[in-house]
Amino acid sequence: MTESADTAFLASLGWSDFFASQIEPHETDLIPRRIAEVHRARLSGISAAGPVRLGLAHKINTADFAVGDWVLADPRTHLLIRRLDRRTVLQRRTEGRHVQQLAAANVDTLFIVTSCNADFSPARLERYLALANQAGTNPVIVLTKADTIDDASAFEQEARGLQRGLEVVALNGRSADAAGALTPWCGTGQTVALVGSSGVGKSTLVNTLAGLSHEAAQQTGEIRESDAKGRHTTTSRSLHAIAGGGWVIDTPGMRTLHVSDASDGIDTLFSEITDLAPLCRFRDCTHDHEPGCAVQAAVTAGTLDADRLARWRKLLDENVSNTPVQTGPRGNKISQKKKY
């Protein structure tokens, strides 16, 4: 492969000046690889010739890598040398753990998938939006099962009201038109990831976007009619090419999503509250009972929904409770839960 062809291939994978600028002078003989699969004992990357298994030194822990990461490797042995800094990273903290669990890296757009039925939950969608905002990715709400109801406009309107400037798309994930509806975010070199609860059609969308054959397709599961909940069918993360030139990362369904380390993401999500806060009489106003509270005044005037304020307070409290703080002497700090 010529140098220009190699450059074009890397660009099609999402390589940019952000990553190229991190290569040190003594690393010019190394080759960039993008992580396509992460397993407990192995990593695979994408090369122009197809998938390649990366060699791992004993000190490397695969849990420190995410699908979508860029790494530098030895061109002869495929030994992984080091990971490059991420432009964006999706991660979450599971209950009882102080370490963040990596979901995907260098994602341009996060498709937050829910369905036009009982699965639709503004509170849950706000959690995913806070995650996307904190990660630095562009969130898009994707409403599946739109073909099962007469009119999806009510769902679309409620979803758009969750965050300023939020894009919302309603579709039938099994339809050939689904890929076309998501084309604006799936161009050459663009990377998208899908999150959402189980059974909402994430794997179906991945199969549609990637054009996977029956043998290679992600397994899909049915939704129970009683509560619109489904079984988890995706158990690992992987990177797939999209026909339009982009890349899609599937992620397992999340039974629970604990908000933590997401203060900035919450501020972006609830920007109407963030904008009002400086107008309060007291700088440390909790927007609960204080006189001269601009936020409470907006609720009274009907320009701010009281339920929205209640969900903001709940997410904020959960974020404080779940985000560990570093304590102890310098060089020997430990993580502890925040205390009220």
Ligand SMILES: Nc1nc2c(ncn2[C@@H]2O[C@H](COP(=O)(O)OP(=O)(O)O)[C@@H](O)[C@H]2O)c(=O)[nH]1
The other form holds:
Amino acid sequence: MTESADTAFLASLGWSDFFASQIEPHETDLIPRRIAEVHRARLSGISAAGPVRLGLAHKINTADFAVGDWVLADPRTHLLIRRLDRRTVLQRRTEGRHVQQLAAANVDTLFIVTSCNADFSPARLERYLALANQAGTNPVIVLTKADTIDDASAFEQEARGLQRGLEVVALNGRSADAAGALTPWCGTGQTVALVGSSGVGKSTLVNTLAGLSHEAAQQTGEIRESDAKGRHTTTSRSLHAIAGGGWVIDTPGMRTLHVSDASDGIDTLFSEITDLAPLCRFRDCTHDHEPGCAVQAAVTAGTLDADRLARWRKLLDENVSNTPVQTGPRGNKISQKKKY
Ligand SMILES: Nc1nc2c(ncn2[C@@H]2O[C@H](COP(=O)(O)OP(=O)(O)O)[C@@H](O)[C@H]2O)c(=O)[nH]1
Ligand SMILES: [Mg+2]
Ligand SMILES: [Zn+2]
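I've shown you the form predicted alone. Could you give me the structure of the form predicted together with the named molecule?
First the chain shown before, then all remaining chains and molecules of the complex.
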């Protein structure tokens, strides 16, 4: 393969200057690979020729890698040399665990999927938004099953109010038009992931997106091998090609959500509240009972919904109680810190 074809292929996989600039002078002979599958004892990466199983040194723990990671490998032996820093990382802490579990890396857009029915819950959507913000990904709310109701606009409007500038799309995931509605986030080299409760239509959307380009779908390798013990590992996630050159990652473990390690993500989500804090009389105002509180004044004036304020407080409390004070170094989580 020529160098320019190789460069174009890498770009179609999401390679960018962010990753290229991490290559050290002594590493120019190595080749970049994007992790497509993570199993307990095996990692596979994508190459222009199809999927490749990466060689692992003894000290390597596959749990330290996420689908979507970029790594450098030896071009002859396929031995994995090192992982490149992540642009974004979706991870969660399972109750009682010390380390966070990785779900996906280098995801540009997180589709937060809910349906136009009783599944729609502002509090649940806010949890996913906090996670997306914390991961550094752009959240988009996808309202499925719009075909089952007369008018989805009330759901759309409520969803839009959950975060400043939030993008919201209502669609029928079973129709081919759904892929069209999602194209702004699914262009060449773009990576998306989906989260949401069971039954909202995530798999349907993945199929609609992936089904459009059969050739591209085969490039992901459709690896269906079993592990050494002859059974599929349930923790694996995978990268599927979608029409238009993008990629979609399944995140089966992110159906329910327990928020931790997300204080910056929560600040971004509730920026209309955090923006008011500097206007309160007391610097350490809890916006609960203090005189001269700008947040309480906004509730009284009707510009801030009291339920929204209550959900903010609840999510902050939950985040504090689930976040260990000492977090071990893990990955290189980049949070989009905003200063208010
Ligand atoms: N009418 C309608 N049904 C849908 C839509 N999206 C998904 N479904 C149906 O909802 C059910 C659950 O979908 P599935 O993709 O398995 O949900 P998942 O658990 O989130 O992966 C299936 O019967 C789908 O056919 C939609 O937009 N409209
Ligand atoms: Mg599913
Ligand atoms: Zn206050």
